[in-house]
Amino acid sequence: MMTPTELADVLVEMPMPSAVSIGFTTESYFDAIRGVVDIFASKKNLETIYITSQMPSNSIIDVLTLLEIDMKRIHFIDCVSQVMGGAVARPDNVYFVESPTMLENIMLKVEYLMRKNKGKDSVVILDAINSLAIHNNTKILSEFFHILINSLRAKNAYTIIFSMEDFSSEELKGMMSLICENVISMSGKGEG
C-alpha cells in the first residue's frame, strides 16, 4: 500500500498542469488526503480548492485538524451539507453548493476561488467521483469533468479526482482513464 509521502512524491514529479485520478480503499482514504492536501500541496506551495461531494466540509476540516494540517491555504466547496441539512455555520474558507447535482455551480465556485487566488499555483481536489456519479448521469458527469479539467489546464492548475476503488464501476474507471493523464492506485492495484 502506498504511503502519503510516496503518493506526494509521485505527484510532485508530474508536470503542471496535470489531471490525476487517485483510487483508494476505505483504509487508505486519510492517507490519500494527507498525501495530497498536506505533503504535496506544501511541497509545491499550492493553494488548495477542496470540493466535497462525499462528506460534509466540517467533517473533512475535523480530520485535517486532527492530522494537524495547516488550513490557511485550503478553501472548500461543500456540495453535501445543505442536502443533509447541516450547513449552519459558515467558516470563511467554505463555500456551499446546494446539491451535488449543481455541477455548473461547482464550476462557478471553482472559477471564483481561482480568481481570488490571484494567479497563485493551485490544486483542485474533487472528493469523490463516486458520490457525484450517484447524483448525476455518466454523460453529464463526463462533460462536467472535460470542461472543468480543460478550464483548470488553461489556468495551469493541478486537478486531482479521488475515487473509492471498492465502489468504482468499470464505466467510472474508463472515464477517469480518458480524462486524466495519470491514474494512481493507493493500494497498488492497476496503477497507470
The other form holds:
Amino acid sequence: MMTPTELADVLVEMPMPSAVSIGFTTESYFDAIRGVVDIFASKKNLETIYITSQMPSNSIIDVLTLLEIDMKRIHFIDCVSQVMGGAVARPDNVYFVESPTMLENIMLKVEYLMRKNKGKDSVVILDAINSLAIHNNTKILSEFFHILINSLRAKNAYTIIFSMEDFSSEELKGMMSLICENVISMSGKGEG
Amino acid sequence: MRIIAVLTMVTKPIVRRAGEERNRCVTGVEGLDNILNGGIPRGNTVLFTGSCGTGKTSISLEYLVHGAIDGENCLFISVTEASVKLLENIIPYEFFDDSLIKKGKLVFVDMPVIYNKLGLVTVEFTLEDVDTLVKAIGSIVKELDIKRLVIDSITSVCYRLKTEEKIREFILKLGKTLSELGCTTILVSEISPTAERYSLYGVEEAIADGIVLMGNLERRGDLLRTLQVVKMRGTQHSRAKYVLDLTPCGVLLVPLLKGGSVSSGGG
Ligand SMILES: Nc1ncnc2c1ncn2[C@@H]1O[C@H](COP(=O)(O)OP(=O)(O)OP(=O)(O)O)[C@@H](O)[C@H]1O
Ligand SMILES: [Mg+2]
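And the form predicted together with the partner chain, for comparison with the form predicted alone?
What follows is the whole complex; the chain from before opens it.
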C-alpha cells in the first residue's frame, strides 16, 4: 500500500509534461486524492483541473473539504450532475458537461480552463476512466485520450488518470499503458 | 532579347517560387488558424455558411477584433441586425477593448444605410445597382484602408439580387475589388439545416475562394456545434470536422472524435 506522501514523491519526480495513470482500490480513494490534489499539486505549485465522471462535483468538493484541501486553485469539469438532473447550484469554479458521452465538450472545457490559466503550470486529473468506459466504447475513448494527452503535452501540463482497480478491465489497463508514460498502482497489484 | 527582358519584367511580380507560401491573414481564432495552416490566404473571399445559431456571427466578430488588436482596420457590414445589437455580443469577449472602436480600428456600418445613401430603394436590384453597390463597398474599404471585412449576411443581399446572374456578378466583382485592395473578406451565408449545398443560391459557393461550413451534429442524442473547412484556395488545410464552443475566450475548436457510431444531423 502506497501512502499519499509516497505517491506524491513518485509524481514529483516525473518530468513536465507527463501522463500518468494511477490505479487504486476503493479504500485508497482518499489517499489518492490527498496525494495528487493536495501534496503533489502544492509541491509543484500547480493549477488543477479536476474532471469528474464518476461522482458529481459537489460530492468531490465535500471530500476535499473533509480532507481540508485548499480549493482556491482547483476548477472542476463535472460530467455527471446534469445527466442526473441535479446541479441546481452553479458554483464559479465548476463547469458542466451535459453528459459523459460528450467527450469533445470535456476537451473544450479543458482547453478553455487552460487558456484561463494563461500558461501557468497545470495538472489535469480525470476521476475516473472506469465511468467514462461505461458510457463510451473503447475506440472513441482511446481517441479521446490520445488527443487530450497530446494537447496537454503541447501545453506542458501533467495529465493524471484515476483508475479504480476493482472495476478495471484488461482492455482499459492496456489502453492506459499505451497512452501514459507511467502506470502506478497504489495497491502494488498488477498495474505497476 | 529585349522582348524577353520585357516579359520577365511583366511576369516577375506574379511568379511565385515552388512551395512559396501566400501571405496569410491570421484569423486569431487559434483552432481555425491551425486548420488552415496559418490563416486565410490574404485577399481571399470566404463564405462562412451554416444554419441559424451555429456561431457564424460570433466567429466573424472575433476575426475582426483580433485583426483590430493587431493594428489592421476592420469593417463589419451588418445587413440583418442593427450593429448596436451586435456590439452586445462582443462585449463579453475577454480580449475585447472598446478603444478599438473609438480609435476607428473596428468599424460597424449598417447595410440599409448604404442602400439609402446610394438610392437603392427597389426590392430587386438591377445589374447597374449591383455595380453601384460593389463600387460603394470598394470605396469605403479603400478610404478607410480596411484589411478585414465581414458582410453578415450575404444571403440577405442576395435576396435583393434574385437572379443567379446578378449574384454571380456581385460576388465576382466584390471579390475582385476587395482582393485588389488586399482585403480579406468573410461573407456570412445562411442555409437551412437540411440544405444539400453550401449556399442558398448555389452560386456563392462556386465563386468564393473558401467555404467554412458550420453546423450541428447529432450523435447518440447529443447535439454538437461543428466547423469544417470545405475549401480554401491558396493553402492546404484539414477537411476534418471540428467541434466548436463559443466562450468568453472566443471560439474554441477540438477535433470531432470518430470512434463512435456517428449519424450526421443537419447543416
Ligand atoms: N460568447 C458566447 N458565449 C456563449 N454563448 C454564446 C456566445 N456568443 C454567442 N453565443 C450563443 O451562440 C449562439 C449562436 O451565435 P451566433 O449569433 O454567432 O450564430 P449565428 O450563426 O450568427 O446565428 P444566426 O443564424 O441567428 O445569425 C447564440 O444564440 C448565443 O446563444
Ligand atoms: Mg448571425
